[in-house]
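Just the one chain here, laid out as structure tokens, in the form predicted on its own.
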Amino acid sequence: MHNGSSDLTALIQPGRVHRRVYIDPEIFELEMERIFGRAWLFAGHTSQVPKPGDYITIELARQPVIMIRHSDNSIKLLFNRCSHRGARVAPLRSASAPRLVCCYHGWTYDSDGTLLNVPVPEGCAATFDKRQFGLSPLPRMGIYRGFVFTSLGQTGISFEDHIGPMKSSIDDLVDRAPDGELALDAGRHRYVFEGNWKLQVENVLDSYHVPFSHASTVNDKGVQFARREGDKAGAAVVDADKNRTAAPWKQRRSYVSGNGHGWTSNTLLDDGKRSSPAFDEYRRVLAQKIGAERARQILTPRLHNSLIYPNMSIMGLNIHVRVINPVAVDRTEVTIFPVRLVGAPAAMNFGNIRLLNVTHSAASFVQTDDLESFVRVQSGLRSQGGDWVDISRGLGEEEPDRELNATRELATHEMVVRAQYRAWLDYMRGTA
């Protein structure tokens, strides 16, 4: 294929997407440089580190990274390449060292980069300055309340102008924390699936899908299982024939704010009546730290989830942050972190994450749901019964809303997704 903007422009029109964006391995790659490549990218929550040495190690555009948190408590993200023959100088995926000692020669980096000491200095240059072979850092890096973000793009949108509108979902998450923290230090789930990252990205705020590829998780009555600590029922997704959405569903909305992000609001769940001894006692905990109206309002559902185009999302209902990692036009790794809110008492966090095992693991009753459906996505999709994929629904409908600078729309519907290829069409033209 030619890639000028022009080409690319004619795989995207209103209300359809051309297959190929999907199934073609020089459009994935276009999207590693012009996307992944340049874009804001999620690479960790400041819990992962929480000491002075500490580490993880993470892939960003099939680029290998490390975020450590250097001796003066600063984050420093960088790359995991040993500056003289290329080794990865950090192997684990967590660890604690004081510095960074490459295993196949021995060079040792300081927790910030410095290069601080290469054995047998005697076959170095007469010119050779430690000073020019630390490990290179990542060219830019923003942190919003213990997310932490980058860019491999030297130049481009400034991080403000980028997490601003999505600042208040991670506020909806992080004041839910007693002690106004989280921790992403229980666990994870990781798995790995056999189609093109963008079907998990539009699948975030897809509300369209629940009746039907969730169907296992609704009763006879059209209500989902409860997905909350102290929830006796879930949502009504249908009504009782199941031919129907039900109305409170009808009632959600998506949101889209501009750079691909977006979200949807949450459906009208029975607080009145939600209790569980964990959950009474965390409701008293938070309370007694932020006040009581204020903790009400903190405990009533508004966001349902949110999406930080283009890798991370968040669940307000489940509590979780979910990482996209493309590996291959048709392969994506994704990672779902619990989330501890600091200061709640064990019992409310141990059911959060007991719960999420049950929804979003690789073999939960949600997840599973999904991953099958993107795999099929992926197979009919390199099919030549047809070139396009629609994504029309509420095309045309779509309206301002003034107070939260966004536009709306039902949630049912694709304004979301269309939105997402909006941004992906600025990236890929390089003009994001």
Second form
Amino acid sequence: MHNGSSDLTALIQPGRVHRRVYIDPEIFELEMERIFGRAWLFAGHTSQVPKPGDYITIELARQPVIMIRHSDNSIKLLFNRCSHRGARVAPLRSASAPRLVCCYHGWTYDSDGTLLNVPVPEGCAATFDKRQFGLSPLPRMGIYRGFVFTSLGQTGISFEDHIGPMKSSIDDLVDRAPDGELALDAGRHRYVFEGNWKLQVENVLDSYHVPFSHASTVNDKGVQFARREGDKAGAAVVDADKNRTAAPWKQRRSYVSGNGHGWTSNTLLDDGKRSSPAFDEYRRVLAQKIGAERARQILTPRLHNSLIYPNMSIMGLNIHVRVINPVAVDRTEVTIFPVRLVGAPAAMNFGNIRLLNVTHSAASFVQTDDLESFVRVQSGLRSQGGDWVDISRGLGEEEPDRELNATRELATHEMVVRAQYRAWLDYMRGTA
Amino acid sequence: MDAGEAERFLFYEARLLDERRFREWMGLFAENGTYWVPAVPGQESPFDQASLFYDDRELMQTRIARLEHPRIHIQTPPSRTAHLIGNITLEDSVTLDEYAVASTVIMVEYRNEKQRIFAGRQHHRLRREGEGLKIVQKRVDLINCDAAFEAMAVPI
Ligand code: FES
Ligand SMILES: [Fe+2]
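Pass me the form predicted in complex with its partner chain as well; I've looked at the form predicted on its own already.
What follows is the whole complex; the chain from before opens it.
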């Protein structure tokens, strides 16, 4: 068994982690119990259930969950499990139903989980108390600017303490909407890969891989294709001689702030020249709503990717929200939601959707090469050719950033991964 | 246009894809042509919902350049595909100078010891330009368009 703390501690060493954390099914089971079973997880966004009775179904820690809007407009998170004999009561990925009716014997629940009706009630046992048979709510829930998080643990770090350092990453995205709110109602991208969930988590803040993994997205001048509405070109990631990572790319920073969270600084693009009919109109609408100075601040990019450990990330470049869902030790499903900036011109929102299709769909130019790397890592780690995964780049070079209340490092280094494993160990030892 | 001409066009297009002649495939599209694979069954528009593919000419150029790039990892090794096109029907076109052709497509893809199947109904809007036909829009409605896919690199 691996559940002894000393055994787990031995897997995480300065600058390296043991390959078992990626390939051992017993460790995966422990992760589901101790990380996904306790940590604050992103569940969904309030805009996914705009009206009372609207629900979505999701999986959290491999358990079926319903997020539904109740008749009093509040958001409820309920286990998708009939209190009678256990059938999933909400069958669709998203639907609208003022009452949830179980398909098996017809038990009927209100949108807050209260059991309303049982067919043939005269058959109920004398001791049967309907009030005890509602759908179980998830233990804890927290909402910040429409982002709904939940913890499957009754106790643990508070929502405020967990989300606090990452609020500015959520703000960075939400503030771009002229009406100050987002809607996750523009469909979704879904992909799956035969690899451990942490490969995706580690990758979202990994700036080291870009010039190599994404070489096929870079032209002969070392510049990536344009990824934002209004840009003529993307970032310079490779020097013109094509052999080295470009200097501006090497200067990017990454930051960590505890709990496994982190973010990378903005990708340098020629923001002064960013212009297109859709973008110019969007900028005009934003400035009209909130003032030119504030609009200028918001449109000055600060962030590339932010990771809210352990299951979601936010991207500031091709704006989206990503949710990482572990299925098995070597299988992970990811959902990418385009975000609609409420109040922005439709053409601007289309610009974002159009480019996200080619950066993050299952058939995109960027994500697919990452997926190939994840699959190759998972199969490589099955070999006995080495027990350790090296994450030592920049070890000892971390420095405090007092202004941001974070620790910073060059983004092509691996501080963020080491920080993720500190949080991993805290959760796994029960000290988080 | 008659059924025979539509069939010859679709078979030729499928052959270009199966032979990885992607640049020639792109050449079948009109200047304002689009290639669309929705991610929602019956998706009404590519403008307000995510799609698996929605390439205009500019994005298609980038896609093809990448497929030709020596360091496209997701095509190392490359995919091999076999397209089967059937149930071809000529539909009523919305505009006078365009033809609408519907067909069923099955594409089997093999790569890296794995074989998988894509299937669905496809809709071509074709326009006569000079000698031949150009694609104004190719839309492929996969029966599992809203599933989670392993990485896809080649067009369907
Ligand atoms: S299992 Fe749901 S009503 Fe019997
Ligand atoms: Fe990447």
